[in-house]
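Next up: just one chain, as structure tokens, the form predicted on its own.
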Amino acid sequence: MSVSIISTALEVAIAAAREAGASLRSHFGKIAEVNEMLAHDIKLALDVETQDLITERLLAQFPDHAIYGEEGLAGNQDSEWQWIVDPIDGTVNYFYGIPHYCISIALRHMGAIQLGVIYDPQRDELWQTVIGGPAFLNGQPISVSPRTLLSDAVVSIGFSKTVATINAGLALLPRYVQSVRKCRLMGSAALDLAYVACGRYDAYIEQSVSLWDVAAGKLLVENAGGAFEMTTRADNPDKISVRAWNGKIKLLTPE
């Protein structure tokens, strides 16, 4: 596989993420147009507009590639190259004016993730990595935390949108609350993974997410020296359960 293709793709992904992030930042805190208000989620017009912007930038450089995003498909769906895009990971945070959200872009080739970019527009923090390489935050190499004791760990427990996955998360939370330094529930899977990759968190556990939530973060965590496990949910083949951690602490076994 050509290194130059990955290098060019990374540059394009970073530029697209930064451009989309600048747009989101300029709209942050203003009344956002809602496309759909759900019980545990919100869909904004900005989600669609942001994915359209990213799609346009990616396909302008790689017109034969496929786009697989939270807001739909584009490009050549028969391509061996597929961009996986979450235009706003943390939409509910964004809508409520909570400055904790991000853009996540990954590229995979024949099923293998080749690069990952996660951009937090509010803090101007950009994580990037390519297959076989190190992970970076704003150009500086990063690694997972060195902590080995679960009692010293900060762990993010994600909550999903269905009754079954919410209940599963609720059952897990007290076990970790009693075992770790602190639990956090921040509302952005991609940022949770980025935080594991740079050692801010020691682990992230989520019962049900989509591929676009975690594709870029998976490669970041692995290239930063951590461990990542995902399992397709039996009750919904479009969703996956995820555990990501520094690879040093021992996570609690499922009950």
Second form
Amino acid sequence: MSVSIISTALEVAIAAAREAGASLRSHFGKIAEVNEMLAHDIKLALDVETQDLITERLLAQFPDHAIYGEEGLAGNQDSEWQWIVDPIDGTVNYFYGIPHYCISIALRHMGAIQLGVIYDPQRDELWQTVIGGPAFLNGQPISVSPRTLLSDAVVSIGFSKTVATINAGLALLPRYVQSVRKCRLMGSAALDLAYVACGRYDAYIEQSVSLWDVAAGKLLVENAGGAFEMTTRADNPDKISVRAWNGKIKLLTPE
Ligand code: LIP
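Coords for the form predicted in complex with ligand LIP, given the form predicted on its own:
Below is the whole assembly, all chains and molecules, this chain first.
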């Protein structure tokens, strides 16, 4: 793989994430136009507009690449190069004025993730990494936590969008709540993974997320010294169950 392609792609992804983040920050707290209000999810016009902005910036530099995002496909879907974009990860938080959301951008080449960028516009925290390289937060190298005991751990449990997957998460909660120092349920898979990568969390577990929620975070956690497992859900081939942790604590065995 040409290093120059990856380094250029990383620069473009970071610039797109920052530009999209600045726009989201400027609209944060204002009334957001709702495209779809679901029982356990919300789709905003801003989700679409933000992905359109990111798509425009990526395809301007890489016109023959594919875009695979939460808000749809764009570009050349036959390309070996595929950008995986979540324009607002934590959309429900954003809509409710909870300042815990991010932009997540990853790039795959023939299925292998080459780079990951996660940007939290409210805290101006940007995580980045490239295949085979270190992971950074605002330019400083990061690593997963050193903790080895589950009883010392802070563990994030994500809750998804359907009754079945929410129940799957609920089954985990009492077991973890009684085994760890604290559980957290924050509503952004990508930020959960970024927090595992920089040692704020010791693990993140969610029973049903999409590739765009976790692609960038997967590479971040692995390059920060952690472990990442994902399995396609039997009930929905488009959804994955994820476990990410510091590679040191012993997670509870799945029931
Ligand atoms: C969200 C995930 C979160 C999950 C939510 C939702 P979105 O992504 O990051 O972990 O629990 O159900 O899927 O939809 O806000 O981009």
